[in-house]
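The chain below stands alone, shown as structure tokens; this is the form predicted on its own.
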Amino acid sequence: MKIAVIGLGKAGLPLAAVIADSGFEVVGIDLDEWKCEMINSGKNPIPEEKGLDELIGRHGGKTLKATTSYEDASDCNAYIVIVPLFLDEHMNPDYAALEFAFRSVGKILKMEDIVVLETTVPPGTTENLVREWLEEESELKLGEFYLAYSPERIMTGYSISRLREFPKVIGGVDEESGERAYELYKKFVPNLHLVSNARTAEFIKIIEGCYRDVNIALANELFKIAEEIGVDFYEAREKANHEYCHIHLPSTGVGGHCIPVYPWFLIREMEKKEKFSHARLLRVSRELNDEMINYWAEKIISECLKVKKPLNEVKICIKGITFRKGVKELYHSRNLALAKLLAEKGLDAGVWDEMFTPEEVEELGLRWREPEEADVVFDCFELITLVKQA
């Protein structure tokens, strides 16, 4: 068995590493041809994932071969795909990435070949879009070849222990093609388990994401609600939280490539189907989310007013732009919004973060500022605002 994994990002290189590691023969492909040398010449392009700097120095350029040609993986008898499904200004899913790999897929596709993807889509991707761009280029027909959904479950800085230790799904688009995609899989996931269809292993994928923003909106407006009142959220929180109740943390807003890209996959199904108020909660929760970097500002203003210069002249540092602590991403980061927020309501904003370098955030549009050089710091991921002292 031979296996190809398409997109070499930061979910499908740890899956290579891992699968090479297991013991198969991988060919990844990557559109990036500075990765695909770096991944052959043994060294790991993604160096804040942990354990992944051992798998490439060990499988890297060997049984492990990146390349941007899908003719290199023509052999392979498996072909697992994990490229980016962005959405447009509307919300709505961009298949472009998506078509482009599959199409790609189907030129080379052979009988018996097992493809499966492991991007997180709308329901009914798979069995409809996947099958059909397949079919159209390969001109073979479901059941020549067998087709699966196994959603990746990592967090980016624990890839490797995830894929290991973490429960996944795996769905057929058929019963055949189902333990067929399970058969493979259990060879390299511990912790496998095999749905009915492959659209319900998309929908577990997407709730899981759904319940994240639903819950860290209530934490948002319950912490909102708790100043107002004179309370402590965190106390309070923390007395809370037991085996039948869990308040999240509250925060700026929710950033990254899933939590606030997932209910737009069901938002715009229901209202294709004209059942608004069947993802009304889903909605609100967004919107709330989105809207935490207004109230967020209010809080840095209500601050500057406090230093004894005028408000143009208040130095902010904005310390955290990331949307996750230690991870170098920007994707819908609410902390970068806060901070371009700020600048545009002509407020002296410069930030400050581990993950970059001065020319880096300058490149971003933004002013580099160091926390020691502001008059007031608020840290985005304490969600506490420092004002110095006259």
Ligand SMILES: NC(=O)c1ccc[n+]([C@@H]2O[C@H](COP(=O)([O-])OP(=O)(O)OC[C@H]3O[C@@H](n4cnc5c(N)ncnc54)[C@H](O)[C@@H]3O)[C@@H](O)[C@H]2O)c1
Second form
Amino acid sequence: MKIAVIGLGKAGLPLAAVIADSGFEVVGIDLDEWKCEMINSGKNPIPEEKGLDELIGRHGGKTLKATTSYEDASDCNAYIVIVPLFLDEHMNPDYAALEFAFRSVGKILKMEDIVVLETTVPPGTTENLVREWLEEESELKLGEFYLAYSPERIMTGYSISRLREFPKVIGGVDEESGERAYELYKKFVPNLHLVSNARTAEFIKIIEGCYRDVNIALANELFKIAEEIGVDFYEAREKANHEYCHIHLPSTGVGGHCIPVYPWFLIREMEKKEKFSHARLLRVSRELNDEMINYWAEKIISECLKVKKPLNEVKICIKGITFRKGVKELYHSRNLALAKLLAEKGLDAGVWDEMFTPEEVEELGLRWREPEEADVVFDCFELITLVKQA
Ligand SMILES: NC(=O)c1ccc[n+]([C@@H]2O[C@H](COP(=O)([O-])OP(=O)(O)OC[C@H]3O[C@@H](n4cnc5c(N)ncnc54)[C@H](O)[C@@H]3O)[C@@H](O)[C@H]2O)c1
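Go ahead and give the structure of the form predicted in complex with the ligand, now that the form predicted on its own is out.
Zooming out: every chain and molecule, the one shown earlier first.
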């Protein structure tokens, strides 16, 4: 078996490295030439991923060869696709990267090949769109090739241990596809579970994200209520949580490529079916989480009023602009949105982040500010405001 992994990002590269480490020959395909060169010279382009340096050092350029050309993978027997799926400005999925990837795979697809999608997608995508793209380009029919879905369940920073320990599901668009894909994946994913079909596997991944989003919205709402009635939310949460109650932590909202995106897949599906009320909680939770930056902006402004300076001269430092601590990713970052919101309000808001240089911050249209130079510091991860009396 020679396996191609298409998309060598934060999710795809750890997977490709783990497959190579399990003894397979792997061809990694990515449009990013710099990334391919790094990998082929044994260097890890995702340094924050624990254990990846070692795997890339061991296999990069040897059993894991990276390339920008799909043609270089024409002798593979299995194709795993894990390229991003973004939302457009109307919160509808934009399939451009996926369609490009699958049509390119379709051009090199052969009889008996196995294709697996890992990107999180709306339910039904693998059996409908992906099958259509592959059949159109390859002129083969399902049954002559096999097609399955297995969602990536990693978390950047812990991807390798997750792939080796965390339960992972896989489902075929037909029975034969499910069984063949399961047999293949079992060789590099020990904790693997075959589910009824690809649509179920797609749904499993989405509802995990929805659960998180809804529960974070609940925590945010309870946190605001606790503040209003003079209760320490953290003390109350600790004592309230037990086996059947897991109240999450409050936040500035929810960012990154995953949790804020997945509820929209179901909201839009229900809208298509005119079942608007079926996804009401998902929609409200999205709104509540996105609105949290307004709540924190108000809190920060009220702290600024304690400084003996005109409000627009108070030096604010927003500490941490990435969507999650320790991950250099700004996609849908509510911390970044909070910094921008304060600046839009005419306040002197600068930012500091351990993952960024002052130049990188300025390129984002924001001002760099060391916490020591600020009158008011808001830590986006700890949700703590520090006021230095002027
Ligand atoms: N990162 C995570 O924590 C995580 C967790 C669970 C699921 N996922 C899933 O993985 C998907 C990918 O996420 P990521 O974090 O790896 O993204 P990423 O932005 O880190 O990487 C995506 C990679 O795909 C490449 N690419 C884009 N289009 C391509 C194409 N047509 N052909 C070949 N390469 C292409 C890009 O150059 C990039 O290197 C997400 O959409 C999500 O569904 C990610």
